[in-house]
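This document starts with one chain, in the form predicted alone, laid out as structure tokens.
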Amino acid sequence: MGNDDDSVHAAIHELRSFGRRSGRTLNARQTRLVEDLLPKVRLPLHSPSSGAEELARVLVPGAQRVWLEIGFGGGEHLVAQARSHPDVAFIGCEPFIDGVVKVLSAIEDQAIANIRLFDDDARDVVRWLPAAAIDRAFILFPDPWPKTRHRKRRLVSAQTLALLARVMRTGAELRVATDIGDYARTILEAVHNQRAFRWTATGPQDWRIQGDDWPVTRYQQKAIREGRRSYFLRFVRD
């Protein structure tokens, strides 16, 4: 799909905003689920994607909306959520193979139905989504590249956030988690300066308790080991 808006254009970009892919080697079984199951349930790329109104029934039969996660880590919040939510046609992006390789698990062990993968960058699957085709968005603990260096890489961006404005429609929440606090406020900085996203904060309660709804990540509970607040924003597309 086409769309001239200079900044659509320049996220295209962007440099890679994570690190390696793989780690340890996947054992036999782990290879049979790559092999055999990742392509049945990986998101198709490489043809059209359909309009806005039939993309949730068309990825999953039956699903009245699209729900997207960019950057899934272990998977438990993508599972739990598909779990919850079995009438909502969920999209989950992870460029890590070791992740990727427990949704395959989950989705096998547990009959899960209503999530396709797509194991590589988001990007690629916003930019090919049509628009106002996504009912909500969850980027949960993105890596925070702490570095100074490298912080141009931090997924969140107002660059990213234009891509997501296109295909999220009037009224879809974006949800975005972080343990870092510079890299909160450079989120909050980066929705206000791209403006399509209202911050739906009224109080500190709102961005310091996740609700029953946002199921724990591994990487939640490390920061919690560690003694690191979370950071819990809820965006609105305007």
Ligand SMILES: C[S@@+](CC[C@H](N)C(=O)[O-])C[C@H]1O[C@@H](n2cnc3c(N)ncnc32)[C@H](O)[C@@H]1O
The other form holds:
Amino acid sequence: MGNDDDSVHAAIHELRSFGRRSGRTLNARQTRLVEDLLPKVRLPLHSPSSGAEELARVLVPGAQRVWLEIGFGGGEHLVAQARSHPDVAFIGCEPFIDGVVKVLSAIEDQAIANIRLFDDDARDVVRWLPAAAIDRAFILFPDPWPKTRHRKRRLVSAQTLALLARVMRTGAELRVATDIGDYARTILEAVHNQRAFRWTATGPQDWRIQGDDWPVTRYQQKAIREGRRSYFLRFVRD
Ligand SMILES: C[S@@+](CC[C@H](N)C(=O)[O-])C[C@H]1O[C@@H](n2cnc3c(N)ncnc32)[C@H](O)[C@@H]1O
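Having seen the form predicted alone, could you give me the form predicted in complex with the named molecule?
Now the full complex is given, and it begins with the chain already shown.
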């Protein structure tokens, strides 16, 4: 699983979907968190994953389910969800080290025990995961890549949906948010064409309103300040 020639080939040819990986120089505490805490909570992608049945409790003793957040940015949503759902093992993926450090600080300050991190491309995690292991996945405000020549870098694509389809169990929910109208449209088209996921919306309220169990992210706050509408898309794995 995950290491066959096709997936290695796909990974080599995959375009980078994220921008910068680091911002400010880390201070002493942040450096300590990266050196000491990150290795303890980082997913062990160098060893084979366990089976889907035991993945939750292997990641977090006592956990019943696994939820995945791809591109958590500053981690506001990941941390809020992890606190609200202590019985869920969360996997958070983010290559931007400043965001990783924010979550590490929250883990330490708030004694959060149910978050595991991966500080690189989430697609590597998805290839590593066993089939039907994930109960819920979030991709919130993926990088918009607005220039036409950059569009192929957009993370939510037919390829990413195919990767996710393998690891999400039947009935699992995939939540995607974007404030870019044409990105929302291409996501809906890709989902429709691929047929592994079903869009659950029955009317405009379903994509206009995010609901109480969907914490606001930092990027979303910026979109609100700048007057852009967001689209909240919920899909179910068929
Ligand atoms: C526009 S930001 C939004 C961050 C956060 N979800 C929010 O709403 O505030 C998109 C994030 O996705 C991350 N990202 C992009 N491609 C990724 C990938 N392949 N794997 C993991 N994270 C990725 C970027 O580093 C960036 O932090």
